[in-house]
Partner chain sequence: MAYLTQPDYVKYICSCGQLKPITSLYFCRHCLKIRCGFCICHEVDSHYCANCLENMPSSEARLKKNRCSSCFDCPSCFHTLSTRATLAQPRQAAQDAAAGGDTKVENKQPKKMYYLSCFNCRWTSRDVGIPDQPVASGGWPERTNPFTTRMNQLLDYYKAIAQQEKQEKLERERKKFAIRGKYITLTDKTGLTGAMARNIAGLPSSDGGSSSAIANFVASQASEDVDELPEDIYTKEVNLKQITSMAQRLASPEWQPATVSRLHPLAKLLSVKRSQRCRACDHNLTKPEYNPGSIKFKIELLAYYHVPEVKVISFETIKPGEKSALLIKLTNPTGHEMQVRLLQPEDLPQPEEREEPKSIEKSLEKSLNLEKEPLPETVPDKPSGVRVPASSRVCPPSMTLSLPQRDDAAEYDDDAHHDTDDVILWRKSNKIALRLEVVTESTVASGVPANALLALEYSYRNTVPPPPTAGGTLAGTTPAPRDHTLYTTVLLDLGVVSG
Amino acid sequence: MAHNNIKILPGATVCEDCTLEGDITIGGGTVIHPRVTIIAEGGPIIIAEYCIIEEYSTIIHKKSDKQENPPKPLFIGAHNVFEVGCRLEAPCGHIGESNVFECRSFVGVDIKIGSGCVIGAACHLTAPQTLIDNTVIWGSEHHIREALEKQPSQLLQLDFLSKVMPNYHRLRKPNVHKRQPSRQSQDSSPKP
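May I see the structure of the chain on its own, in the form predicted alone?
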């Protein structure tokens, strides 16, 4: 990896004891537990706000043989939950919002994921496929059904984690701040 360019927005809770490599942007309100591995080897990874990434989870933006220049980012939408030990490998693309990747689940390189999906515990998705919104995959035979209701909000858990984790873990500090209005825009505003 040539260099790390880690951007942590205000409100994110990111433990020091995690591996972040490459060009990674972490949205406000997102919580990243210790022992998480996020590697952007094939291009930038953008994690939207209010995601939970639990211990031993791995997210890798894989290099592709058909790599574009500049490489396309891997965008992970808001309110996604990556439970303990899950693994996501993607060459680029978009992961929707409000998905749950349950414990020890695996999502391979040619899988597109909509919003509101659940990848069940220990399910391994390796065949190319597209999961439409609200798809639930579960069981050793990877049964598929449509979710009957929306995924519940994780905001209470996020609030709890953001308050408790600083008591037990060292955290990385946010390094991207809200932009101040530029001097030119202030000078050019109409005066009454």
Contents of the next structure:
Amino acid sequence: MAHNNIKILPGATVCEDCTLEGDITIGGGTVIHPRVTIIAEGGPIIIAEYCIIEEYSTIIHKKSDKQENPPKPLFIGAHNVFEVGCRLEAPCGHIGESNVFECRSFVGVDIKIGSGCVIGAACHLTAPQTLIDNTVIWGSEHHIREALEKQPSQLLQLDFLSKVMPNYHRLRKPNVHKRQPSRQSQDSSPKP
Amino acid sequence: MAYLTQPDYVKYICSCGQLKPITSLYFCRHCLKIRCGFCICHEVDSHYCANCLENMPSSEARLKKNRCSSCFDCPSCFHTLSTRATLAQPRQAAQDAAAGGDTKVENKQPKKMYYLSCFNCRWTSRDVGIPDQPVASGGWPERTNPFTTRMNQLLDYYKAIAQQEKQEKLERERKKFAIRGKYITLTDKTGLTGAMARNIAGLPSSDGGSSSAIANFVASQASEDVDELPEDIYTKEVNLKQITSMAQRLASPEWQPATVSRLHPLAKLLSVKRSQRCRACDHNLTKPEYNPGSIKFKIELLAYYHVPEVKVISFETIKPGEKSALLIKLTNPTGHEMQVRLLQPEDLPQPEEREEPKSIEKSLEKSLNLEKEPLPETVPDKPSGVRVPASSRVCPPSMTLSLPQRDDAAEYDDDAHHDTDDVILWRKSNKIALRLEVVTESTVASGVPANALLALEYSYRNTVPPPPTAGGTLAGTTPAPRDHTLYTTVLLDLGVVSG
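May I ask for the structure of the form predicted together with the partner chain now, the form predicted alone having been displayed?
After this comes the whole thing, all chains and molecules, with the earlier chain placed first.
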């Protein structure tokens, strides 16, 4: 992927010290910490609003052999939390809303994730599978249980981060403005 | 950290014959012997909750079934539950609407409500329909045990039995020492005992205490009729997420929930603070501070603070019939200079007879008897441990090494001793590194674990004030030599014998 096409919507907090490659759209209200790696080599990555992506987490849209043309985007829903050091690899897929990827968790290719799921700390998902809504995976033995309701949203934390982050880090400036005729208005309806 | 995460390369032979790393050994300053967890008395000092650090007397702890009343464990993953607060406006409104809607006006302010949540598996008390509580701690609904009456019956029954047995024992004791009268009693003459007389008369077998609890007790009956399995047991698809695991069921034995929706927070089990006591001399080896928040000890006689520590630095691969070099480090943990001599395990003097005064020996006969039962993984030969199977022999140098006392400030000094020779590799404050040779017999098969025994003779200055000699009970130790020569044997793990 030679050219980078990073779209940052207003309201997003994206630190400068992170690796963003390929066609990436970052929704408003999302906070991306320093040292994050997001690589869109197999197709665009669209991150919706109010996500938190913490330090050393990696999101890769992998290239695959049977790729459609034009490549399907990797869509990551709103209110997802990617904790420190987690890794998400998906050739094409859809991540729902309000999921939590805990520290050092790993989600391999061919895994579909619904909404309200929790991938516990250091849990590795490698086999192809579909996580239905509100699945919680935890522990070294990968216990699975189903939660009754979605994980509570991290709005307070988001507020705090977007206030504090500019004091200590250089940020990338939002480069897409509210009224743009192009396609990202349908992609991730930015909130002013 | 190395002690926690690494295998035990160096094991000491305890005075009871067990092999243990130095960190799990104690040193009795009064018997001057190494003790381990198997040959000391463990006593419970106090009960406390590990989460809220509340202290509890043992009677109260027993009453509460050794559980904390305010802390809970997750029934799903057994992690401690945390209390979380929410503002519960809508819930309240809905309830009010159901109740009739009169109080709606008062409850306009959002109210803080609390629920329990697990940070590990994200279980919440809401998952199983436990209503949120208006107070942060306590007030959680308690489920009643469906078998309370039966449990109480059983408890009463066994209490009564215990009572009766105690009574009988007392009686027997009394009878044994009762002075026979001059005159032959009727029962003696006829061979009729009290119990038999009662039996003949049709009275209950023993008098008084055998309460109604024993008489009225009905033993459980096993029954053959059990509920039929549901029709769809073989056809219904199993959803493992809805079914509890064995561990989850056994964590609450009263209910043994079969489905996840019946899981209930588990009251946290209390922890205890233990103190340890030497069985031979009854002195405390460790005594923790009473405060549950403190991890310090009032008395802490650990071998780590009194016995020279041996660490393996490195060694050449052990080959049958060959000599290999072995580098070890000795550390003097005490505040006094220590003379150390390395010996062959056979050269150790046979441990002299126990010099403890007989009176104490007698009083502790019972507890010492416990020690004599076969214990797992003991060294077959008693304390000297000569017969520990070792594949190799260490050739000890015939010199006495002097180890300076421990000095925390010494690491800031930079004048190192330079009396190094072909045995002493280096010296650094209270540590010394030695280069030794290990000889392996040619008969040792390759692939078996290689190990070597090393005996240490070390001088130990006893800082315990000499016991008062009144009564002369400590006959053998009247001059109270302050400096002692002690022996210990260590087993070094040297990998595997290579071919």
